[in-house]
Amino acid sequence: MKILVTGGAGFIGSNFVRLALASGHDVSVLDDLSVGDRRYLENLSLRFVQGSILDEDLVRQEVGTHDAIVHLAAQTGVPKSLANPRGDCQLNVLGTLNMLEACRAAQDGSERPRFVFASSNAPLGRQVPPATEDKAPLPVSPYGASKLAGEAYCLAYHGSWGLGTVALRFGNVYGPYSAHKTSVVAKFLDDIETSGSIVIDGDGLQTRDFIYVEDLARALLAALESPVKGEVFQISAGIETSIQTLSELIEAVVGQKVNSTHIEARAGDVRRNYSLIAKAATMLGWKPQVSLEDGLRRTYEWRLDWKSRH
């Protein structure tokens, strides 16, 4: 396949791409750098464009010579969205329904293109725990809101149209690839190697479902390559993890004594979040590979050798 990835200079695109390009698929990279970073591209056979899922002429343009979309470009955290609420939707809703129109409009070949769209489990908000593909969404923050109606845009187009397109609610993402990352694996080692200590939002108590990169593009490629349309799905690696528990396996990892304080809880996030992946098993045939110790043992390994050449 001919394949645009939106965001393709950004941690889980530079991973994907490279999963893209070694399954022997052609792939063209769409992004505006203002998060990515081009180097981390380097020495790969593809295509680059430089610019903005908000520019409606350029996204045309690039989409109707691609076969399929794998759109990652987005504003990507709860407080971001906070603090501007406005923009999140720009980038997150108007972005993509950009993508989403520019596919509609693709009349050449048989089909349009088949669009992979990077979601979250913020859409389900204050739903407990396990995050499942039939709960109704209850957003608690902005962000939340931006990814459920890029998801709702998604179906609708899928239903009005019949546009090949898919969801995926992502767990929380790390691994290599994630200098520029303010989640919380890469805002831990940050703080570890500056300072030799970490702030804790909250009791620590808080939960999430960690998912290592690579095994997260093999889900995009698995739905990429899928018969299956108008779906979405959870991907996550299915297990409930505590703040404080992944503090402790990063102590272990680098080997040394980390000192942790505590401040307030972050408005916005959600207490407990953890997903149940069996509808992603069944009808993508995918499953995660990589554990918890041995992703973030890969990462402080990547993390070291980025850092030593750049």
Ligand SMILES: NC(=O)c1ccc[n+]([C@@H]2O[C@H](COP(=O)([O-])OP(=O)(O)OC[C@H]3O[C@@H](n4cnc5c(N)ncnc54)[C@H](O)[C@@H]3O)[C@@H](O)[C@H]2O)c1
Second form
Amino acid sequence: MKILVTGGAGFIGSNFVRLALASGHDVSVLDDLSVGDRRYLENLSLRFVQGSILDEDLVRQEVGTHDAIVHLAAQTGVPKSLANPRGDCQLNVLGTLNMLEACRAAQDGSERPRFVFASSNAPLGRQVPPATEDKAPLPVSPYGASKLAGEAYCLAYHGSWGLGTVALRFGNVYGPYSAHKTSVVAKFLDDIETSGSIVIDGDGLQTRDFIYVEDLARALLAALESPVKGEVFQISAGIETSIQTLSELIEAVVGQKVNSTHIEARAGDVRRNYSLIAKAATMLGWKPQVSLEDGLRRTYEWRLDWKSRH
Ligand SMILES: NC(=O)c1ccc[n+]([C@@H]2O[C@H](COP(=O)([O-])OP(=O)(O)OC[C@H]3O[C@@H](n4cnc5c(N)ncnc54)[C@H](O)[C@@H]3O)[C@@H](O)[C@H]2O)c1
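For comparison with the form predicted on its own, would you give the structure of this protein in the form predicted in complex with the ligand?
Below: every chain and molecule of the assembly, starting with the one above.
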């Protein structure tokens, strides 16, 4: 397939393009480099277009020459969505609409182009865990609302025009090519490197569902290669891990004593978060393979190597 990856110079994108290339696909990346890092794509045999998903003409031109789109480019965080809800909406809702409109224009009666959308558990918001596909979304942040709108447009473009859309709700993703990220694994590793200590919000017993980025990349590819359309899938490890346990696993991986201090819990932080992933296993034939211990070790080794070269 000729695959267009929006946000391909970002964390998940740069991992996905490696898997897609290794699987024999032809890859183009559309990224404005507002956040991503061109160096993540060094020495890869792909086509790179620097530009924005908000540029309708560019998007239409790029989408038209591809068989499949992996749409990762987005405003990716809750705090930024709180600071600038309109900007979050513009990028995540109108940016996604631009992509889908370009797909609609490119439809030629065949199954192409397929469209895989990066969503998250944020649309489920204050739903009681575990996260499943059949629970009513109850977003609490503008980010949750904009990702929910993206999912809704994917479903609507399938319902109205038969477009091959699939939305994947990612858990907490970690792994290589995340030097620019501030999510908890990247932040703990950064803090250990600079100060030998970490700061844990609240009592540390809040839980998250961590998925290694290569497992996630396999889910994206499975969704692209599957005939399934008009569906939403939870994609994570399906394992509830406390932040306290995560910090202990990281301590073992880095092989040094890590001092941890606790500060007040963040306002609005969810207490528990994990997903059931049976639907993806059944319909996409996908299952995560990398344990948290192994994934953390690979992430740490990647960081050491990256820092020694950049
Ligand atoms: N990382 C996670 O844990 C996680 C969890 C759930 C969902 N997601 C979703 O997965 C996707 C990828 O996340 P990530 O962690 O790789 O983020 P990232 O910030 O590393 O990558 C996003 C990429 O999109 C690019 N981009 C931003 N605005 C753009 C625009 N207007 N036009 C073109 N490119 C643009 C950035 O430069 C960056 O390279 C996002 O949609 C995010 O919301 C991520």
